[in-house]
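A single chain, nothing else alongside it, follows as structure tokens in the form predicted alone.
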Amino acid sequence: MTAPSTPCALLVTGGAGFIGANFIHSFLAANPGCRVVNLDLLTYAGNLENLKGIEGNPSYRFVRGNIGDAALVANLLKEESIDAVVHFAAESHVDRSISGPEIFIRTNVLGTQVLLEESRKHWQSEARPGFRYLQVSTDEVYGSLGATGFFTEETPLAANSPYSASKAGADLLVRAYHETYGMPVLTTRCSNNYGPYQFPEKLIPLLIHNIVARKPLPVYGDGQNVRDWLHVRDHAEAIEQVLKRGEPGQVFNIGGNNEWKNIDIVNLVCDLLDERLGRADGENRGLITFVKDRPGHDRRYAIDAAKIRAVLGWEPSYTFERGIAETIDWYLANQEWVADVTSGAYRDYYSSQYGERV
């Protein structure tokens, strides 16, 4: 059983989706006696399938809803109890960001006002000296690397898509209700998360998919760009050990030390997939299709996690040879998910996104 002072009543926004479903999972299974209530929207990328195995559970309450319903949200955190926030929900894909940036700057920052100003109501009504609010963040508010050197918590906030400014703004209420309110928040910013559940718009799901279907494998620009991959399982351990011990007020980057070149990715992703599924040496690299690059592509990102590290303890446990070879297999021994997720709105999104360029 939890100890008394841990948070033990969560409200988590976005748990169906991909980072969020994770989580849920990963705290149910480490906590028993703790308990969750799931407020998520439902959007394309929110998928109750992701939470299998635990609608049942006494401990898991799942509330269809949006961030933005202030009586919603009030009412939750006051019936449940809840002593804390994980706010995980958010737009969250560069591309549908440089297309229909409106959305973004709807849920991401006026959402995350929404959260924050009825968190901070129940907290202060409520009495509750244990109350805290997490919100999950991301590395791309740093903007761009060059080829050296790391974010690191103090890092400005410089980003460069409406997707990553949409966060930054948020990150900055979050600073700001600390600041004002003396709110007891936590941000985390994490590198590029990999794993099971995640929705085939992003770059290692989407190839598994491809390569599976002999369709071309889009890859912007020279493939050179640079990203820092995280094991999702990984991450969510890390924002549950935040969660539990950060100082309120405090940042703390989350990454995997393991960048890898876009391009490396997709060598690697198809001669896998080449050896699953009985494929000639080097046949899947012959889907690689370049296409236009994204309007203001960063071109690295690099996490420093040496302060978690310090301050808390916590470091990966999945080695990338593990971590990519299970998620490969995950994708394939659960097509029926992958055809469900990809049916409808996103094959309408992968041709307006995809078609021309490739």
Contents of the next structure:
Amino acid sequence: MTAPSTPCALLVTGGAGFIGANFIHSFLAANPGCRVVNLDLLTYAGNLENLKGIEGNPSYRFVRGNIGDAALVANLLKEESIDAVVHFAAESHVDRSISGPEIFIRTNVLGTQVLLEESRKHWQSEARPGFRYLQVSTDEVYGSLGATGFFTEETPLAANSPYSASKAGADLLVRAYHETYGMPVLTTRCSNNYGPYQFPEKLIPLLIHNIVARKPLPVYGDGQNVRDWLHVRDHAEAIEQVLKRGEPGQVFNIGGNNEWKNIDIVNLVCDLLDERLGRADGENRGLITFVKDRPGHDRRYAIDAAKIRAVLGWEPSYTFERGIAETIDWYLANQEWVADVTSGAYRDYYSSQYGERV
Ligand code: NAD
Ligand code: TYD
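Moving on from the form predicted alone, please list the structure of the form predicted together with thymidine-5'-diphosphate.
Below, the chain from earlier opens the complete complex, with every other chain and molecule after it.
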């Protein structure tokens, strides 16, 4: 059982999305006796299928609603005696932020401000000494690196896309609530996640989906952009450690020390799927199509995760070899889930993003 001073009644926002759902699964499994209230608007990215198996768990409650609804947030904090907010809810896809930035500001900046403000009132009025607010942020707030170097927690924010700018705006509000009101906040900034339940607009599930369907694999620009990839369960574990043991006011970078050029990841996924789908060696690589680059495309992300290792003893548990193999197998075994999330609106999105590019 969890010690009484550690947060045990959580308001998780965006828990029907990719990382939030993985976090809820692992948190409830690892913390018997604790409760999770999941507040999610169920946008195109939210899917209750991601939480299959825990709907009937008495420690879990789902509430469909908007983080920007102050009255709803206030009620939930009070009636559920919440002692920690873990804030995942966001518009999360860079390409969508380029074609339609407004919702990113509304959800990621204004929505976060409402959540922070209601959390502050709850924390102050209920005089909860152990209360914590954790902001799930991203390494993208630091901007782009050249060929060398790493983002540390001291790297200045220099966001380049409407998505990362909206996340950076939210991070600064979180910081302000700590500096101004002394609110016990924590911020995590993680690199690119992969794993089960990721919406196939993001690179890895999009590749798997297109390869299965023998569709072109769009590689932006020269394919030499670099990302650091971390398995989503390692991210979820890091967030739990920060929530329980991080000192309020602190920022923690989270990364996998696992840098890949996009084209190398694409080749790897192609080859692993040649094998699994019984296709000839190199067949899937034939689907690779270089397309017009994403505007403002950050060249390289790389995380220095020394702080979370030293302060909290967190380490990734997945090797990339195991994580990517399990992820591909999960998508192959869950074709119904994929079919479900890629029907309807996904098709419209896909043709508007890629129609002229591939
Ligand atoms: P996602 O797009 O899969 O899920 C977002 C969830 O938020 C969805 O369930 C959606 O319905 C919900 N949501 C959106 N607007 C809402 C609103 N106004 N009110 C309530 N719910 C709302 O995103 P994800 O990939 O799981 O990312 C979760 C968080 O982690 C985001 O804050 C993102 O910035 C951050 N992050 C993501 C990555 C990554 O690689 N995916 C890496 C680092 C940080
Ligand atoms: P993405 O999964 O969108 O994550 P982010 O932009 O937040 O890093 O993209 C990962 C990398 O893959 C990024 O450099 C853009 C590139 N990419 C492609 O080359 N083709 C695609 O179809 C997508 C979705 C991404």
